[in-house]
Amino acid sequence: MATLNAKSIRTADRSSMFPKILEFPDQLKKGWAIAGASPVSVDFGSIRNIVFSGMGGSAIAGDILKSVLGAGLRVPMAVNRGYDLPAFADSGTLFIASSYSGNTEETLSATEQAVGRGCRVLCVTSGGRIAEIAESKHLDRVLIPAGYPPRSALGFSLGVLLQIFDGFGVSPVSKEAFDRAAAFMARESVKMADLKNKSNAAARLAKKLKGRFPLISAAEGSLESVGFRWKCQFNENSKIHAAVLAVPEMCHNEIVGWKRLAATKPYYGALAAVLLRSPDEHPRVRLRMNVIRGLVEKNRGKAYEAQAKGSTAFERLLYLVHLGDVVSLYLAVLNGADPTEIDNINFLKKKLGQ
């Protein structure tokens, strides 16, 4: 049976993911740097809308992005993982293409349809077919670095969005609030991977989630998006099935399933409901976090909460960030996984390719 201590990461972290995940706060910093030396000649007055274009890890740090910009932005911005972009992408959208690599089918795909159609196209990526568009097409460009899992790139991204916002008028994080940000993301992730220290939470909760399927319940809007990364990265990091559920939309239907019953006796046991909280949370979901919590129970399920930490919203929300990847990453060693691999990816995308 595996255990969580230096060698058994050594042994599982092949690639060294690891290093990479726990560069997060360094990357929020080196991504905001980047773009502030990118100028990006967008005329934010004249958007009427915004179109983020990603898939996977790409993908992830535009609905972060929605997360952090909340009610305060005043124009539609939809995340699109696909090949199309939406009929009301024209001349008013500021469409952002989101692709490590820079070469994502999906991305390429609705990059050409957001050229074709005259939207104002700002392209993130460490290179590929789309920086090649972009310099062709005379296209906004922020180059991030290469070399890594797009997965653990996210800090990078991130970073070059928030200055980028910031810098249009419509980002609640200052340049001030984000340096504090990351400067308090760089103490709590020393923390995470400090496995001596007992009330490592990261630790803690990768060891309960062993052999479970995680059910994500988080709130609407605020860490829905959280929740999904979470759930993301147990699927390619920790190589295990999870979902996500939005609250309060998950207390019309899912919670049902918290019942026991013959039929569901094989796999009941194997649940565990995992709830991300914060004091952020509208009352009312704060209520209905704490009611699922008593009805798994109740119900002799598994129940576990991680909650945030930090001084401000936008901390909090980049410290379950964190910690969700780093659960994953201590989850993968557990399960005697190699958390870099990506081998069923790998097999679709040759088979795509024939």
Ligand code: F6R
Second form
Amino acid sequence: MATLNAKSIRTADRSSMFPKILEFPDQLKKGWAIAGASPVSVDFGSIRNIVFSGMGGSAIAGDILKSVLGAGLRVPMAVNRGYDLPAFADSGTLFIASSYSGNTEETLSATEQAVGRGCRVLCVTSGGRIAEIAESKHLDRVLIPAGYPPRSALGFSLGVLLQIFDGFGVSPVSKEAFDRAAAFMARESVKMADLKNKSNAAARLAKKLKGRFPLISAAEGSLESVGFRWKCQFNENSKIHAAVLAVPEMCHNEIVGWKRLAATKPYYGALAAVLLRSPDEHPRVRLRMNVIRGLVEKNRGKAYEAQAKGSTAFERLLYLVHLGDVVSLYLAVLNGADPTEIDNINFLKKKLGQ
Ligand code: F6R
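The form predicted in complex with this ligand, contrasted with the form predicted on its own above:
Entire complex below, previous chain first.
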């Protein structure tokens, strides 16, 4: 079995994804500062709904923002991963175009529609066509640093969005709480990178998941977005399939599948339940998670837990986001895969461009 150490990371991580992942706490702070220096003209009081458009590593910032804003957000927010705007989008809509490259065709299409419908448009990008549209149409825009694979720039966009929503007065995360969380994450990130520490949670989980198909269970609303981030990072960094399941919904269907675990192994391979756990769980979700774990084990399946750390719900969410990123990196190394390479995505984008 491949080992996990500085040498094996250097060998697999040819384009240096690991240092970019470890920048996460620093990116958060930079993102907040960048947004603070980029005036946004939106009057949030006149906003009736929010549409956040993006794909992949740029869409996930919207999901996570929605989890952070939680029940305190009194207008509906939709995360749109497609070409077309929902029918309700109009001049009372805050439309956020999130594309790291600024050239993603689905996001460009939705942005053009948003401009046409008179939405209040805010662009978060590092450049490309979206930045050009923002410039020519005098739209609000926040430019984040270029040169990163989009999924490794999540800290920038999240920092930007949290600063803006703090300015709107609708975020539970104040500047002080944000700074404390960024400092907490800087300390935790160092621990996750320390492979000499035998109790390194990221390394231990990556080793357990080697050769397995992760079925990630996460609490609906508060952590499903984080579960989706784990799924996408397993796909893009570790080069494996993965799925995310929301609790409680999965308790009404998915859990039945564990019954035929041995019979399904030849075509699914080795499944592993990965439960994202947090003290913020609804008490009934906590109970459900415990029962799910028991059910998986009763059917001789593997169930692993990723336990959130931190002194606030926001810190715990960030902790789990970062933990998943580091686990996906370690799993890439164990799989002998270059975490940065996404040839299949590039191939598909090229085909569509022809
Ligand atoms: C690549 C990645 C992708 C992109 C997606 C959209 O690192 O994470 O999922 O984020 O293809 O591209 P952008 O973010 O440039 O709009």
